[in-house]
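So this first bit is one chain, no partners, the form predicted on its own, shown in structure tokens.
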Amino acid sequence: MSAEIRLMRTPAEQALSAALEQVPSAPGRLNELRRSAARSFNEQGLPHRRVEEWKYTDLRTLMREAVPVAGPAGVAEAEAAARLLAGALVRRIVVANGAVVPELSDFSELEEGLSLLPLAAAVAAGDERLSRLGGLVPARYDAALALNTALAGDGVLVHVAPGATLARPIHIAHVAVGQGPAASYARSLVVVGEGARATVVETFESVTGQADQVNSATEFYVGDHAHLDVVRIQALGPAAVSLTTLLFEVGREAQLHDFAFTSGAAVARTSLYANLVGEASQVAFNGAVLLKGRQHADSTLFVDHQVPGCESRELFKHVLDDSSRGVFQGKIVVRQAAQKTDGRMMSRALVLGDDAEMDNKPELEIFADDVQCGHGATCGAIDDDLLFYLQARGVPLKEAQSLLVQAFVGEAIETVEHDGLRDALIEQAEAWLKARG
């Protein structure tokens, strides 16, 4: 006789299930997507440490309660909150509390080949390009994505026509505003046509220290011979919970460069899934994570080489101060048909705090025999010899430490091609070091 063991539902899971029951119907196939995602969450719930992909980020424990879904944001408060890249030469779309704010968003005078509109408006109009929404699904259940699919009401639809080149980056500025903690669920879809080139930036910020829960998901389709650069900056308040899901499909001889900068939120989890479905494509997923206090940040990547001749590179740099905890889980899968694959993955951590912790779990799963793949991970303190060298030349201790930290994360930041965005990331790192004291 065997008995099925089931975990008791936490207050957060009960509240989330109740919120799922209040979700209105959506037009067409989107309604089934929502219903299917809600069923999955009600069956599986929040992940816990016995779930391999979440063993270092026990969301059942870290997310003790579910806050109410955020209401509409005022234009003035949303404008005050959207500070990141405020002076940059970008086309900005403000998404406040999970909904596009038209008054603060630049939908006018679009470049040739660019289609850009709020996701809710595209749904209401029955836009045929939404047929791709929900088309990229992880092999295993992902709680954050399931909640986003079921609860998302708005976001951004970006469509770049074949052969088009965008002069300005598209900046999707996510902001959390309002009185009291609230949850937001933004969903975006980015399609870059064959031979097109574009840069998409996503930023996340809030002006208060309240415990907001920000759940965002974006699907990217990169066409054959296309070039897409993606930059993300997560600078939410110190009590926030950030759950980000990114899904990529990369075509033949395409190039994809993704960079993530994380310095905010009490708990941050980024889940990245990339399917390389076109031969001879090149992808790079890089990031810099700067943590202090008791912050917890988890970067989990799954790169699936399905066809021959593709190249993938992953480089993540973590700086951990005080009692913070960093997590890097990266998995490269090479299918049997994916001969001539070249994959490299590296995670490096610089530990500044005596109680800080870094968990690295790089993996390779290879079913082909003609490949070049490797992974590695390092973790250590600042080199005493380098510190002494700078101090011996009159550089004060704190300044010497800052210079070495800047050099450490700079290797990852330098992978960003766009000059203005690269400078903005350097400023973010400098601001973190200045706040550290």
Contents of the next structure:
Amino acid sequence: MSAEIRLMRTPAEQALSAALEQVPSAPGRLNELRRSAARSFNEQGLPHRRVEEWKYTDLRTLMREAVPVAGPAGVAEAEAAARLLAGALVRRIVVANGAVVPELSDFSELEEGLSLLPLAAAVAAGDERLSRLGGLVPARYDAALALNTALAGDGVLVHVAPGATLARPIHIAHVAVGQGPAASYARSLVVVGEGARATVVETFESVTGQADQVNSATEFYVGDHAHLDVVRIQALGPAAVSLTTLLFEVGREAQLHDFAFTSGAAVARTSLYANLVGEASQVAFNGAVLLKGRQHADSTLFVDHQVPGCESRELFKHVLDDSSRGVFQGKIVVRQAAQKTDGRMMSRALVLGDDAEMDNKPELEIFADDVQCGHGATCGAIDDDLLFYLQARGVPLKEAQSLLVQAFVGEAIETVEHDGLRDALIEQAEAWLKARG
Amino acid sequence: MAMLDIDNLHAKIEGEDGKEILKGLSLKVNPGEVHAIMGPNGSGKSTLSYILAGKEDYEVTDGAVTLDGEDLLAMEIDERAAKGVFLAFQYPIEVPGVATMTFLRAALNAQRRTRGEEEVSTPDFLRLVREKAGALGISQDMLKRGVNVGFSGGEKKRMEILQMAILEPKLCILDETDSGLDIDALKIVSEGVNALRSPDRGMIVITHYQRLLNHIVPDFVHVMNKGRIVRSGGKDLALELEANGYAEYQQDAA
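Taking the form predicted on its own as the starting point, write out the structure of the form predicted in complex with the partner chain.
Whole complex next, starting from this chain.
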């Protein structure tokens, strides 16, 4: 029982507990949700390497420094920081330091069936749809999520009515701005009604190289026969700590395609929980992770097949330069009722740096007897024969490496359906390679 | 001055116990000439082609190679290509995820940049590829796919010739281009090569069999054995080899 062995509380833990004391009371059940999350954190604190799910990402050590909770962001500052996907491609909502910036957000001319509003506004108005907030929080304690539940005051509520189709992707642009490192928390709720179709993008950026702690959690309810595409781009500054939690519930015969592009932050952890509760759905969780220097990125996925006949796919591509470290942990649970489950995960890493490291931990927990499940992992350098072939045609070494790295991550990026977003992701990968020189 | 001048080349496989493969090979190739190099398995033919292209698995221990008077062995792999060296691979490699068009364009433009020339414009490039691909029976679908991915042996060889036609090298080295080709494919590939014969261009055609040389008629034929050229002659030498085999040379050298 780890809770009984109380570790010395770190300065970061003490500061976080102090911040939790300051949480204003919220109306209704939200208040109890926040209090309960704060209590859990005070009891269990930050995870360390002896907590299995956090074995490779010892937050207690990696987040030693306490940083104050970020104050409100200036509009001009936030505008300058929100650079990704600018333009007409998406409907953008800017969330700066954890709060929606109305001046930079497009709430006008909403498509039929779309409700879109700041989460804080929904809370203030007593919006009934918030009854689903916190509904997907897993039973097992998750420190990043508990902090988010307790401390996030704003974010975005997206509600797509049954049968509606959104013309443009909804873009939640998180930015961390301001003087000195600070912590920010944003919570969003996305509900896609029966048969509806939507694309949601979340991006994370910060302007400076300061050690911001950016904590975001988003709950997604995907209705029966609904089709949801989700894309994340995490491009925070090189000293930031990024903690992201994704919670999904997927109904019957639904389609969910989630893609994560990660190239930012000193330490990044994404925890993804997906509950498949409706039969015959198809879900995919894919990612491209490009790291350099001493960056550390951990993608931990829990996919829970609770009902028969669902298909889940995971494909993660890591490109690891210098002494960076990638972590992929994938757990697929197949409950006894979930016959005819088809679940597969694959992690491939391309190691460019001499001191880079990749840790893979696939787990299958299968209680049904008629299922197909598989996992695989590969890890290696760029093939010398491929390099020679390109060089022998006149392509210089660095450019040849870039072409091959692009081809490698391209396999994952190609799974993104939206043309404009896919192109933007390819550009991100190209920019990363260009910066590598 | 010969365009390519290989003088007393000695080379071994990289590493301390690396076996010596080339043992004093000399060869001069002038613009406009086609030289065939024939010889038994293990005589060092492919090694020679790799060393000229710049593969790093070999170590030159003695001798020199110049291209138009410049030290070829001192150049990077891509620099050699930009100077006009082209190796048509015996086993062209599949490059998944890199579209053939992207690859061709990257190669052509990289070479042009290295030579201080302007990059080719998109319409000019598309026109060039369409024209050359058509002559080799390479479809638009093949050009859209990853380089060589899922191609048959014959298709891969045709793709090598297409690259050669687009890059317009000064020195073409064809390493067993006939291996794995049926008669029809051999004809297409040979026609592609013959179309590239020019007074400015030299070629080294490496082959086991005389068959290819019926289609690509050489000016000179060299017999290679145990790391050096043991006999040189005109095109009739190939016929003699076809009739008598390599046994006599293998004994001589032993």
